[in-house]
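The chain below stands alone and is given in structure tokens; this is the form predicted on its own.
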Amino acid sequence: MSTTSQKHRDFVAEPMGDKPVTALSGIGEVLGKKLEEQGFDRAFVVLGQYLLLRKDGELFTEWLKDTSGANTRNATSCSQCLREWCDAFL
């Protein structure tokens, strides 16, 4: 049994093109206005703080909670969906 959410499936399987910040695993409605609010309106934004970072899934995901107010299992979904996708496609 997978341990991943389709969403995060399929997010990861193809390239991030335009997607809106929901789009990512973990960021649902609720979170995703938090995010739009502080300018985070894209995955590919959301994706640019994570490579600031330096792909540090510990940094980002308490980049992530004290942004959006993510609770750990969400943040840690983000976390492991972009670290996936930047394997498949950097």
Given for the second form:
Amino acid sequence: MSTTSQKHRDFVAEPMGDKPVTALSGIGEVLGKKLEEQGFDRAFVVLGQYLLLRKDGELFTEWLKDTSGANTRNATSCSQCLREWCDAFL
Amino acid sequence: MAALRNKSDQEIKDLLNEYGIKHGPLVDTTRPLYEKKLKEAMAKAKVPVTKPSPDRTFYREDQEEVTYVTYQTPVRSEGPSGDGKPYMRSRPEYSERDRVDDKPYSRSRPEYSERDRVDDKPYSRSRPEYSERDRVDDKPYSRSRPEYSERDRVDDKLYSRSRPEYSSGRPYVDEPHVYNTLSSSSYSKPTPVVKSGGGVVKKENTTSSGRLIPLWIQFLVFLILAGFLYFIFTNMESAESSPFNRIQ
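One more: the block was the form predicted on its own; return the form predicted together with its partner chain.
Following is the full complex, with the preceding chain placed first.
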């Protein structure tokens, strides 16, 4: 099992409801703000984008990097977090 | 195909399909991403593929054939030096290139037969060793395969093509190395280069394996240690009496 952070585990453990975008693994204050500026103010909106990209991890990572300036590590972490959430709840 | 921005959604989708890029619905949030991908794909398509793309399964044989075809004419004369063609593998019949030594050097498939120059230049690793690496001229032979024929002086140190390391450091001795076994397909590791009998003089004089400390030293140290411990053991005062004395 790969090492996952506590934030990741917390997110994946329950339906996301209205959690803010900073609840996503890999998204902190700075990235969260940038995403909110683009209109992605809630985690489910980012989820929507992930689903639009057909749940493709690579595409989503690339999109996240372009949109918020995230680095590869954070973007991959977020992508994985969403994937696992989808596996559990979607 | 500039101005991707101005194309309609449908056109973008068609382009994506044409380049084989998997995509989802094209909406305002996904469009910039797909435009970027299309731009990359178009730029890549313009550049001729010189090296294999990483995500494509790359079979050497395919590549070889391609390059092989291009340089059909054996480089008799100087050859297209510096062609810049990625020489994958020297398959082509080098047999004619045998001009000098006709040692039945059949190794790894192409019958190179000639290369047997003797000068034991420590043949570090030329895979295709066609280059008879051993004459003096060290031409920095970085990569042009075709001219082996004359090139045997090449110093193939720069020859970096990793494939089977034939020699693992064995100098190239001049004697009929018959690598029969290797001539069959496997490029894979002809490391058992050691031919048991063969008078290979220097068998792995250099690092046979990657040990830092030679094996015999390790054994020696171990034996010394064992002897030492035994010595201590036998000289220990042994308590004759049984440990279970009753206290009376």
